[in-house]
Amino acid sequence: MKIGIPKALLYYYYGPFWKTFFEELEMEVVVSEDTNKKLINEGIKASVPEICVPIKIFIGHCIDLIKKDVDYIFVPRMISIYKGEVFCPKFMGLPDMLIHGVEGMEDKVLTCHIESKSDDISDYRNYIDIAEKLALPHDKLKKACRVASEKWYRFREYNKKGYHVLEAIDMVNNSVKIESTKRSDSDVKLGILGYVYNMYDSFVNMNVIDKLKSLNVDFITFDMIDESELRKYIDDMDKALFWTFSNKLLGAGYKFFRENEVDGIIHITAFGCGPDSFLGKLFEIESDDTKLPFMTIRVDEHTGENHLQTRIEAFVDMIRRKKAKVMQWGDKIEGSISLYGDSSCL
């Protein structure tokens, strides 16, 4: 049996778990190809216009998998992984959106309800629906969950040691040793805020990570930070956001702004993202309070790469010039030159 896994959305967080899970169940796993223009266009044609770009891309990946003649496409219904919080409604309704809205998906979607009290989604009861549909014994299901969980934890350990998601996936899937991306010789360190499917899909973000590397910029992302550390910054809020991954970004953002460990912050968001309309405003307020440079990069299916390159280079140059001024004038003007600069959007 061939199971298709779309290389989109939470593939960049739970992909190592799901791939191992189905392989342990002795199924052939087919991952969709990297996001490309043709795939995006097919997703746009099959989507309602109002939906956000990441969902359009996900639908494009599902269409790609149908062409690869898979028996099923795995589309979990992500409900919650933290008490009192839920996923964005689009994640919860994704299986229905595909089954009832995209031609050819009626009999292809393989789904299950995933609900947990932590990032760990390995409880076999989350996958009972799959076992029943495919007539799998529960002991086999439990073993697949256990083995997949071990690999996912290794992936997360690498990720939290400073390897970004793509590197960590490569390390656990292919057992390769990758040289750390930490740049000890860099004079600029940025905090990069964005959902994993925006930050690590190189077509969506037009290789932001590679662009930063080429500028000799060190960076840190929310997924490199332990959950307990992220929660420290939102637990004292009267009310956090409704959505778990938005709260992860919010905790990381507050950490970056308040701990003075980065020189600036870039928020990568996709056009049409409802939760990010809240997040972006909170980050802007925090930037005003802390005087830390902050820039929003908002991408959609029409964003030009040259424009993006220019904005990132300008942002990094601005930080370097202001740091140089502070070093040049030293104690005479300490405190009078702010690193706060141009809060700008694409």
Given for the second form:
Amino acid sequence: MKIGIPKALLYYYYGPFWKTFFEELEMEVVVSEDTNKKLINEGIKASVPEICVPIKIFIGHCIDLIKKDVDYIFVPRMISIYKGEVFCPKFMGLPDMLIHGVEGMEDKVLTCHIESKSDDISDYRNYIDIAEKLALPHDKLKKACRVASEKWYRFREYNKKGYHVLEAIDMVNNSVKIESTKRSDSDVKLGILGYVYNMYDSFVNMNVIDKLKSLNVDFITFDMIDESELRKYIDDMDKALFWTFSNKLLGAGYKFFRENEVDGIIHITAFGCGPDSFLGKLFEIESDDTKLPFMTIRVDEHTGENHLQTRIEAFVDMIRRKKAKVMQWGDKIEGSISLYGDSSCL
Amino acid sequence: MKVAFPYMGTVVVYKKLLELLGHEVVVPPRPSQKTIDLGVKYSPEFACFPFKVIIGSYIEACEMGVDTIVTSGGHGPCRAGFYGEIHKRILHKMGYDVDVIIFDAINRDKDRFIENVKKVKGKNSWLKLAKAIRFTYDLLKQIDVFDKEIHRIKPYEEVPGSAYRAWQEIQKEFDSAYDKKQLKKAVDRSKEIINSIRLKKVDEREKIRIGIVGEIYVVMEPSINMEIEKVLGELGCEVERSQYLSEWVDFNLMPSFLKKTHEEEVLKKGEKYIEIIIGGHAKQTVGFIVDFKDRGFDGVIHLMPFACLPELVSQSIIPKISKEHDIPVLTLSIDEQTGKANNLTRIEAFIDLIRNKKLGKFVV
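Alright, leaving the form predicted on its own aside, put up the form predicted together with the partner chain.
Full complex below, order starting with the chain above.
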């Protein structure tokens, strides 16, 4: 049996788990192509215009998989992975959207409800719907979950040592052994806030990671930080956000802003992302209060990378100048330099 | 305490409850272009439209000197449940010294809920609070009956505009009722008002019934949905909404063992298309489309704020429901770009299509 896994949305977080899981169940796993222009266009055609680009991309990947002649496409219904929190409505309605909204998907979608108390989604009960549908014995399912879980933990371990998701996936697939944390000799360190599917899909973000690398900038993202550490910063809020991954970003953001460990923060968000409209506001308020440089990059299905190059370069330049000045005059200059053209930084 | 609240639908009701508890109540002005402009200016760009309108009317209320805003919360996944938190931060950042009391579901944080109730209750006894709530609930139930009736008969009025004049009078009647006896009188008076509207006789086969579904704020607040009910009435259609405040209260605030609401049934009808509740009113939206069809309606208009998270899921599925159940559905997404003419044209064309279909006159 051929199972398709779309290389989109939470593939960049749970991919290593799901891939191993289906392989353990003795299925042929087909991962869709990297996001590309053609695939994105298919997704756009099959979805409602106002929906956010990650969903359009996901639908594009599913269409790609249909063409690869898979028997089923794995589309989990992500409900909750933290007590009292949920996923964005679009994740919760994703199988419905595909089954009833995209032609030819009705019999192809293989789904299950994922509800868990933590990031660990390896409880076999999450996948019982799949076992029922494919007539698999429960002990086989349990074993597959166990093996997949081990692999996933290893992936997270690499990730938390400072290797970003793509590097970590690569390392876990090739069983690289590492002991220490990733080292860097860069003079500028940025906090990059963004969901995994925006951060690590190099097509949609126009290779932000490579751009940062070419500027010799070191960066840290939420996935490199331990969950308990992230939670520390939002525990005292009257009401945190409802969406788990938004809360992870919020925790990471507050940590970056308050701990003074990065020189600036970039928020990568998709056009029309609902949770991010609120998350971004909270960051803006925080940036006002802490005077740490903050920039939002909004991505959508349009591809024109020059503006992005310019904005990132300018942001990094500004930070480098600021640092140089601070070093020159010691404590004379405090706080940040306005992003809106404070002449003192030029 | 000088109190205000979000402006949505029949505001008489919230005003009444707070007044009965002895607060000085400021009803924010009906949302206008100015409200929207203010809201847009101080909101995140991609916040949903209701968020922007509501912050706009809070700002107007603050300018009128309120010191407290009472609103409802929520637990997601739709953004509306977090409105209060962000609104509060924005208002404080703007320098308004205003307390925002947010009522979340009681089981989220019991202590805070009780604390909030106490704040609103003030020096009143618990009995008085219970009585006030009971009275407001009765009033709400009654006023919604007339709201529905008005939009049923509006297309058949002999004198154009008489139904809406009647509706204004009815709201005034209810506004002046402060106890059971007065409420009964208001109900009787309202019946008289309704009966005094002269109606044309229209053949059953020529009647067109349109259901309105979608996100609660844009469905319920006429000032921001181009007064869609009125527009449809003028085009000769009976209109019923999926949302009435009393039904929202029944469904959301009544204990579950008393709950035998129509909404439960509707949710079942939506189950095939959206399996679980995904926030907002997405599942209700799809359920109500099926429900309206079952009840013999001729078409449905789906209203949603631009980029509304849950409604985008329903919008994705609507073409299939429309096909499977053979009922035309028009989706309109509403935001601060108030290009009314465009939407009105689409509505007119939609109604034309339904009328032609109904009369068997197909235009090819």
